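As structure tokens, one chain now follows by itself in the form predicted on its own.
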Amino acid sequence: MKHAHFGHQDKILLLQHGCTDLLTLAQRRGAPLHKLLAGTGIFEQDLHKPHGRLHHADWLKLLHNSQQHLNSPELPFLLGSALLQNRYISLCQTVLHAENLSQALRQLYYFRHHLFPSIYVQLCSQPQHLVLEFHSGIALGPQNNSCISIVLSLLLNLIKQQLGNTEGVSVQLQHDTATAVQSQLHWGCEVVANQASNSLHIALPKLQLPFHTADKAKCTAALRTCRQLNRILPRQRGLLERIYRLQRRALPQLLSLEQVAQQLDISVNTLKRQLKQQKTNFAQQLDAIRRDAARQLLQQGHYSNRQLAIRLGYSDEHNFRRAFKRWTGLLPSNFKSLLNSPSL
């Protein structure tokens, strides 16, 4: 069965899930309603609306307004604080009474297209530390970084307030250090700049402490809210994600254009020509596959350079020794004296 992809023209998001609480918090910081709806199909009577949807170029154009009204670089921490609290959010009402931080992750990863379908998470285990790796789905522009920041914020505000502290969590984040810096004091831990990849960092232990709001009666009622909205809110995938997805899992061998378009059920000329669109190429998204899995796979063991080539599909080690220092500036036996640096 062929499943569709969404773009940023679909309506995929509902206003009470995330719109209304931004729209709040601008306005209390004096932005004008007109002016933050400007440029968007939303209008002020759609806000009343229970189950009224927005497509997610909407939400994009609106976060842009907000932050643009008000220079706010504290926004997205803010709003992420404020989704984590919204009762009308089932989904946020299921991790505030889930049993532990490892079940409330495992609600979130399922029904995150609630909350965030333009983002996909890549879970690595390390052998002390759980890593998720945040990537866009579809091409965010400007607005990456923000939407990044939203769901890092929601998740360190959930682990401050169910476990006291963000003792053994740390964040590595694409930004510059000044955008690192404002980060870790507003979620209170390490946070590491100019990295492959936005990621979180939590250690195994602390996946099982218990919540001290955990409520099984209120979390099961709010998953079967969950589950009901999922007739209204279809967990499409980007059109990154699905072809990220399909080739990890053809990995080593990758799938040609021609072979991911049929899987897609769309003509090559359509994959090209929305490939186009996100701002990218068949060929960028094969490179950035092999540069994710070869750090997620020097991150979770010892492979010689010869045996990540082989997994990695690359014709011997030399090339991909190569590509490696092109992806990081680093030879992958420097790479892994980073990650054991005892400052990671």
Contents of the next structure:
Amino acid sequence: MKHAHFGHQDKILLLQHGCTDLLTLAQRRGAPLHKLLAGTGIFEQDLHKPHGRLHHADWLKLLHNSQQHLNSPELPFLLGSALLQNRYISLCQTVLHAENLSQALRQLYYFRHHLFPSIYVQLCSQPQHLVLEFHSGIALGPQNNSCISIVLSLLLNLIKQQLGNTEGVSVQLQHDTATAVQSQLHWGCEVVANQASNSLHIALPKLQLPFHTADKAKCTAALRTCRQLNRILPRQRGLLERIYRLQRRALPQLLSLEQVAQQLDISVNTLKRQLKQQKTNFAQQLDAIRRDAARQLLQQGHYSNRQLAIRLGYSDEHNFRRAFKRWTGLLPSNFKSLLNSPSL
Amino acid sequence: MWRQHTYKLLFSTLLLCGGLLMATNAGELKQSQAFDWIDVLGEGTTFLVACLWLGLIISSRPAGRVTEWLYYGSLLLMFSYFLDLLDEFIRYPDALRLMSWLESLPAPVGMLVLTIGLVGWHREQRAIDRQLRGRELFLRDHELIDPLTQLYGAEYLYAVLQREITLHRSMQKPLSLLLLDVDNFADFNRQYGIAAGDNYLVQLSELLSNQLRYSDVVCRYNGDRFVALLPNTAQLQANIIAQHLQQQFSLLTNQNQQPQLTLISLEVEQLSAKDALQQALNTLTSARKHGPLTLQTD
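Could you give the coordinates for the form predicted in complex with the partner chain, as opposed to the form predicted on its own above?
Every component of the complex follows; first up is the chain already shown.
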């Protein structure tokens, strides 16, 4: 099934799904509204329209403005919990009344274009844990960390509220140590800084525990609203996410620029231009995809370098070893022993 | 701030226009070869910077006596620099002394007026410092202030605490800490909304900074935790202060929807700020585990 992909200028975010919450939080902390909205195409009178929209460039600008005018590092964390409690976001209502975490995560994943179209999740299963890796579907620039924090705050608040504690849940962040310490204070679970990816690890038994406020009728009603909302907010994916998925599916074959453009129904030049808008290029994306795939494969099981090279489409294992050294600074064998060491 | 100063702005524009009219009436325009561009650059920059100062004064200060002094002082300076700049372009007849007086006299007068304004500012600042006591100690950095509660954050606390520990140790005086934690603040937020939660934190911070002594400093450590630094205070006194605060908390509005508070007091024996705060957090955790008892002394 094909979906259109979006860029920074496509108005696919609802003002009511985050923007207004952010503005009220920032205003209560003393930032004037006109300064928060400066440089965005949002007008004050549109803020209360039920289906008012904004695009990602504006959303990123808003996040930037709120950081510029306020020294309040707690904002993304509060925004995450404010979104979860917002009665007008039917997706959050669905999630709050879901049966268990597993169902809640499935709904969030399915309807994620309502709330966080710019973030996509990759699932990896480890023997004891479900691992959700968060990637950005379009370039978020310096706001990447805030966006990830908002999503993680929403999820961790949900877990804390519905299951009472965050035991068996841990977070790995790409952020530096200071941010991680801050996050740990807000989330109350283990947070490890300077990791290769932003990911949430949930112990498998946790997924099936029943939620405190599980309510089948309310959940179904909210789901119905979500489906209705789909009519005005159709499913759309970010360009980087589309490319990521196409390439991952094709591995060990590597799709060329032309093949990807054909699959996306755009011309090669358009694709190049759109990638340039995201401040990246095709080769970089391909490299990132192989890097993630290599790391995930190594985390999942014991593969020889030769097997990995074949799976990732390298002509021989030496090329793979060289690439791996470039990504991580380590040889694959060292990385493996690091993973298996008891400290992790 | 600009709206408070409309008349001043109008007056300064009129003054500058008047100066310009007088200059063009009295003298005649020089030939463009006669312009000394280095002079124009130097005097132009001085004039523009004086304009900038005036703008900064207007945009940052509320109306009042000190502001008037500062404003008219810099206005006179600006006027003098303006005429100074004009005479690069306009030649006056030698017989006319008025223009050169107008050019050189306002500057020293302006400087004097500005100085009076600065003295007033200095006094005002001292008054504000007194007003701020209980919220800050020796260090001031407006970028570390938490915008919600207007208290300093954790970074400030670390800096101040480290200095106080060293000072108190060298003078062999006791130093104590109070740590206040709102239990299950997330639940409170969920039940009554984040707006109510923010409001509650503001109330709590007001109460803390009002009820503590002048020498104490309250900081918002993170989210729902406040730390008060009590210089020159032994454990026993700290306990009394804690009990006093405990009574005050019960008077806070909305009795029925108030979350539980845990307040602990302890004397600092550690050498580094980090260890001391860690000790306080540990005490807090154990105080929480002991159940409903909310006042714990170490």
